[in-house]
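One chain is shown next in structure tokens, namely the form predicted alone.
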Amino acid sequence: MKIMMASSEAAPFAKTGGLADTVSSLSLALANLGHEVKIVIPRYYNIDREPLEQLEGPLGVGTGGGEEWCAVYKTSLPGSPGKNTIEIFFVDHEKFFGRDGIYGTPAEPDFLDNPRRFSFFCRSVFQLCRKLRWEPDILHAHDWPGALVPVFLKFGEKYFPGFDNTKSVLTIHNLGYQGIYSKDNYWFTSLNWDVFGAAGFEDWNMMNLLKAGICCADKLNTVSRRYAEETRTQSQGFRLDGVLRYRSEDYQGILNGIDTELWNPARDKFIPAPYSSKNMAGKAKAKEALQKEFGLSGRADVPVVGMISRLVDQKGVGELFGPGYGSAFSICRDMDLQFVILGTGENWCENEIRSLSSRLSNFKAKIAYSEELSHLIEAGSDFFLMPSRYEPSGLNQMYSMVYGTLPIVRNTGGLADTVQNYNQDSGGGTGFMFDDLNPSAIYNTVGWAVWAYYNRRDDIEGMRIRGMNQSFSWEISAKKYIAMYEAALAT
């Protein structure tokens, strides 16, 4: 099967979150199963052209304003299997992508020309396939930046040679981000105005790119079974629940996997010593290194709660860090534990975390992002806190379990699909879970975990081993994607 991934991000070249990891890891898993996979993303300012190979000749892309010209570069995706090397292509257009930031900057979080930037990108996917003389069976688009790929296929491209048998799939990684912009940008798509309503762009007198993609894609999925259910409800559907209910027959949840080569305590280059479920000595060394890195006292007997997060509302940071309201201060004041956090996000939250770090000897933070520190936190912590308002899939809870770190999570989305709640009677489970998102629930569940750490150590050790022995391999998920592709081709 020939599959083209169209995405705004792909690791390790451009990344703001889990989307980039998913695109690259899924592509590798599909290639390992014998499929021919290519990836196309924009070439942003931070992607160095020097080591890339430039395709001969320019690429012309039709838009409502005429024709835009760009260059295309390529390289191989790291880790590609030799017999099915994955080529990743970079659409190089200085006006649209030669700037800092993928979607925006701290000064301008959402670029005003984003609908034009990604409309151009989605059109370029078809022109790239023509340039390569490569006819894909599946065009797999990701989130709102890629959502116009199914629209362009349905309303035009499929009637031209090369795409008449192509089907489209759209993966929703986070329904909270939809690409809603003024209708004034619609002309740039070069689609007729009668398509505006037929394709599903209309959204309270605005244009909604994700909604149009949902209406036009042959098959849809999101990144966990539970999140697929939640997004069809009014409470978590972000006003698209009705559309998703209408498309229910074509919509499913497929849980993300994790890169078990990169995230593996037995051969992790970022931690002091390797370890496994049969020999946990390396985890104690990681804990010692983590405490030293964050300036905490080197106590082996105290539980360490770790957190790596974007500091935004979705992640429950209001309930945890809200000044005078959040539970983080009370957790650290009342409980014999240590708390470390790594992340960036909203200014108020960063400032409050700095304030807590200055007032509490057992709370330390780094306002940054670091791949190396992320691995150390996962390995060195005893618990990992994820109080998410909603979580489409989540990766850190899976990383945590693989590293023998017990997740403390809200009962939602992919967290609910992957974490088994602790049972005090049987000692079973792989983590600790709460239902309602409020400061008391977070406080009480962290307290429950800390109580178990001091009073039920056999249970804690059993949960660690149980978590480490679970499989979150991408191969399992990739086979489900293949089944979805086959269903799309059969329509």
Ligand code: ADP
Contents of the next structure:
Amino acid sequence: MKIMMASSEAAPFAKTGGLADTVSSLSLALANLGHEVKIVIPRYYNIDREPLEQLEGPLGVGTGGGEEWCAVYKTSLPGSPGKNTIEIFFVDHEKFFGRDGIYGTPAEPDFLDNPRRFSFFCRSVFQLCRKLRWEPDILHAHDWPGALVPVFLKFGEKYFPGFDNTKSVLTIHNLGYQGIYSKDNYWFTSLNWDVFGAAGFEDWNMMNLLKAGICCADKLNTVSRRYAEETRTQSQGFRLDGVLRYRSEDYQGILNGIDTELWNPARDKFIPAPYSSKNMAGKAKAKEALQKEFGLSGRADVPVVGMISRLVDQKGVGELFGPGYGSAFSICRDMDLQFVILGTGENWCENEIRSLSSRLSNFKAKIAYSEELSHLIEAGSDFFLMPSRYEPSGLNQMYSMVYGTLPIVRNTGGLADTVQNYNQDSGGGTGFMFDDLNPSAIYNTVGWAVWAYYNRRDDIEGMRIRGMNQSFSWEISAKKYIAMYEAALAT
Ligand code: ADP
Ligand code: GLC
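Having seen the form predicted alone, could you give me the form predicted in complex with the named molecule?
Expanding to the full complex; the earlier chain stays at the top.
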């Protein structure tokens, strides 16, 4: 099957979160199953053109504002199987993408011209296929930045040779971001006004890009079974639950896998010594290195709780760090543990975390983005905290389990589908869970984990091994994607 992935992120070139990991590792898994996969993303300013190969000639893209011209670069996706290379293409347009930030900057979190930038990007996907003389079976779009791809296919492109047999699939990685803009921006899509209603853009007199993608895609999915259910409810449907219920027959949850080459304690180049469930000595070395890196006392006997997160409401940071309200301060004050966090995000939260680290000797933070440190935290921590308000899939809890680090998570979305709660009677489970998101639930559950660390050592070791022996590889999920593509082609 020929599959074109259209995404705003792909690891290792452009990443703000799990979307990037997922697009690249899903593509690798599909290629390993023998399918022909290509990826297209914008060429953001920080992607160095030097090692890339430029396609000959410019690419003309028709938009509402007239024809825009861009260059296209390409390279092969690192890790692609030798005989089935995945080409990744970069659409290079100075005015739209030659700036800092993917969606925005701290000063301007959502660029004003985002509807225009991503309309252009989605239209360029079709022009690129034409330029390559490559007729995809499936156009697989991701999240709101890719959501116009199914719309453009349905209302225009499919009537042209090259796309007459093509079907579209849209993956929702996060319903909290929909791309809602003033209708004035509709003009950049170059679609007629009768399409506005027919394609499902209408949203309380605004234009909703994700909603239109949901209405137009041949098949839809999100990234865990539980989240697919949650998004169909009024409380967690972000006002799109009705549309998702309406499309129920075509909508399912497929759990993300993880890249087991990149996230594997036996082969990880970012940790001091490799380890596995059979020989855990390297994990103790990683803990020591982590304590040193964060300036914590080098105690082997104390539990280290790690966290790596975008510091946004979705991740439960209000309940954890809200000034005078969040439980992080009392957790660190009352319990004999060490806490390390790596993250960037909302200003208030970054400031509060800085303030906590100046007040507490066992709380250390790096307000930064670092791939390397993220591996050290996964390996060196005993517990990994993810108190998410909602979590479509979540990758870090899976990384944690394969690194023998026990996740402490809220019972929601992909967290619920991947973590088994500790059973104090049998010693079973792979992590610690709580239901309601509030500061005392986080406090009590971290307390429970710390209690088990000091008083139920055998259970903790058993849980680590159980987690490490689980498989979160992509193979099963990639086959589910193929089944979804086949179902789309049969429509
Ligand atoms: P989300 O996509 O909602 O942020 P996921 O758990 O799916 O959540 O994926 C987050 C990914 O981003 C993980 O690979 C995580 O390690 C990475 N990440 C998030 N913040 C940072 C950071 N500050 N430094 C390094 N990696 C980060
Ligand atoms: C989103 C979700 C996260 C998911 C990721 C990749 O960013 O918040 O839960 O793992 O997409 O699908």
